[in-house]
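Have a look below at one chain only, the form predicted on its own, in structure tokens format.
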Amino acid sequence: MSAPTEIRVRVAEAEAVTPAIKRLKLVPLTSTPLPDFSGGAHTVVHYTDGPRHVRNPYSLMGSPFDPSAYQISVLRVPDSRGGSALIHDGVHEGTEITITSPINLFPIDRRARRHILIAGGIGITPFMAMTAQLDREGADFQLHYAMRDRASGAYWKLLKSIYGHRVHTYFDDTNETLALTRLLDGQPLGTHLYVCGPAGMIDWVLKTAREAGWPEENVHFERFAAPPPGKPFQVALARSKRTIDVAPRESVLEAIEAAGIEPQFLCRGGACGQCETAVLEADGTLHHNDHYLSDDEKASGKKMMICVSRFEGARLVLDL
């Protein structure tokens, strides 16, 4: 998979959808239409405000059939590393930012006879484009959307107004819960399941589907892990002959980029495998936070996803 290209865009609309979610409509700076994308795709936003810089992935939630603009939603995370707050506070209508061309690690499976979409919280965003695509193509789908309450849930009224009975909502504050086992047991052969949301919800859906006998190839999920904080450490780059300091709230990828080196990436969330890097030496403990490497690969200590994983010890040498 080739590295994404960068595109300069302008924020045409900036709307507070809820107190914590900001919707941005992005249009190109030139007359050239934006690249096509399909439901489930994301872009990586690059935004710099003085010394502060953010590169975060966001699902494209506008219609895949409108190349004139992209739409994303940014959730302000109270204890985040600062990226979401920087966009909430610094990006307004008229702001120019850089994005990457679309990348789709969560596509609609064309083999499916029916599509069951399960969203939790901000995990609704990839399904905004998916539902538009499935509806346009006349596909059989249902959307099940769980939220804390009506005020904090984004887009549920809009989705219900467009798709009617195909959208099912559940609110924690009124003790509405998705009867997942019953939902999964009642599906015809050829149904595919998609889930995006908080880690706990994704784990619950995957476990329930596995216990219900769903084939692995019929179950699709997307989760981008934010790089967790940890102790500072140094990493030696064997090919570049550089030693880089990694700060407590900085990923290895971010530290390397700040030093002027540009490793490959697609998702920056431990899901795509593009930034997989060989570990040449590790005198300490590798903390694997990705969802890409197998348990055996993690145990071997020979590979590391530098976008989300960390190290604790005396010396780490990477093949970069």
The other form holds:
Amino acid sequence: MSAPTEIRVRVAEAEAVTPAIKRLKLVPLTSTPLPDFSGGAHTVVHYTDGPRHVRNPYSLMGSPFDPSAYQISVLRVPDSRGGSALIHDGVHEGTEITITSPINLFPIDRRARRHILIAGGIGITPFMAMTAQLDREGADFQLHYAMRDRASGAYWKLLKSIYGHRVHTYFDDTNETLALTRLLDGQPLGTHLYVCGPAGMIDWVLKTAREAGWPEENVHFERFAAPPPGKPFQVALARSKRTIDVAPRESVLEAIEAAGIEPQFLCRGGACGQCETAVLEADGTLHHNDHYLSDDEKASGKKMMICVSRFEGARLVLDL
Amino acid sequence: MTAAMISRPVYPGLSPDQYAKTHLILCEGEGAAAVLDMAAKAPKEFFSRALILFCPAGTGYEPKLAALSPKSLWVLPTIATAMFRLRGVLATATMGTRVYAAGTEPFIGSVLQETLAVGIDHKSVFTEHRGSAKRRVQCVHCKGCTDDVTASPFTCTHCGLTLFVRDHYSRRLGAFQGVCVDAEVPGEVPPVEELYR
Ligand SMILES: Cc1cc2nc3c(=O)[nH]c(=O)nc-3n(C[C@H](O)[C@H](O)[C@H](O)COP(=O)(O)OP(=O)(O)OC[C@H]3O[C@@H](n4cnc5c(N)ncnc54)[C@H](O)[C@@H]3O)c2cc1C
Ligand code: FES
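Starting from the form predicted on its own shown above, please give the structure in the form predicted together with the partner chain.
First the chain shown before, then all remaining chains and molecules of the complex.
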């Protein structure tokens, strides 16, 4: 009951868009259609291959108006725990995987007079669905898409061919940079800004917008955050009366799931608040890695987001 | 009253936005005093980037507002004329403009309605309630809005029904809800209470 709805799907197409980015088209196994979604939504992909295991969130990049299939694009992250690598190596046309019903933590604000979308690298994926939606709705939008170079950028040619001058590209290798301060200057009141990309880029956009006098309600972002590694620790679960080891490259949520307990989650990236867990005892330091709790809440030490946050110390007891 | 208070809007008070390039300030009646109070906290050059739209509503704050030396000061006789001017300003305003609204609830509600229409979230508008507690109420039966409601029940100025003022507020309309009190037995009306003076 506590877990989001799971859906079994089959990979109908698997395409290497670039050497590091793989696009998957997912279709349902039964005649039940896939749930509707809106631009900016993501799904959590769950796949096990022997000892290898992945349970990561990925943005839905297909058109929200195509109910027959979902599409995701996965960047192979080197030196990682290997979830993305498993999708690259182990998932092919015909593979059956489990996904969760979509959830949108990065929706379009329909009241906006204009939408400015800023993507960096793989951060383009939610905007693929958003542009399809905005275009269909006749909204005023423009996309600014920064990439390392022409070869590693996944979708700039496709996007330019569909949306023409509404798509602006920037390539690091030829020193093209987005003149953000100038872009933000003079935009009509009621313009909304959306950013998805590397952490440094998101921070830069948020800071620049704030200093240009943009209210925070007009600035939207999504961080592709993953649970950061750390030192191993133990966690005691008060309700299930069990003690669980959390490995250096494992989150509390993943360790608990591996023990057969299914806490609630939606984003697995410290953004949605769904996995909030009460801390009953903490003799040591909580490392809050989420973007959900307020600073006061973090300082109180009374709760933690178990999908990304860690602990260092003698004893941690959670209300689970 | 408490349970229904949930949908009552909150007005956190005016404070200067240090980053805004233009300050679009709307005030009505005693709301001007909130602007003068904010001036005490604002940096020196603040009002050189401020546009003030003021409805005096019988008060004499105009000279004091003028003394702040705003970039522009428009004095407008009614909420309707102020909103007409606001619409004109919003049509060409750019991002980096911070909107402030101070005055009675119907006034603030009207401002929030206009700003929402151009895609501004109500939380981005800095608001402060000053002056009378009068309300703008929409009749749920004929959909007509009555301004300056100070008592409940009251008579709808559009359809004449006797309306009880509920604490349910619609941000889109900038109005509270008014529901017929004597629908069961016409003419059976509870005593009028002066609530929103
Ligand atoms: C809402 C949301 C939407 C997302 N959408 C997409 C999408 O559309 N496409 C996409 O490709 N990704 C997306 N992601 C990211 C994705 O979920 C995964 O985080 C990503 O694929 C990496 O997974 P992984 O298992 O390979 O790496 P993980 O092991 O989970 O590592 C992720 C990051 O942690 C760091 N890391 C981990 N282990 C180490 C280590 N030992 N040493 C140093 N650094 C380490 C690395 O910097 C790495 O980038 C999204 C994330 C969120 C939260
Ligand atoms: S699952 Fe979203 S914050 Fe943890």
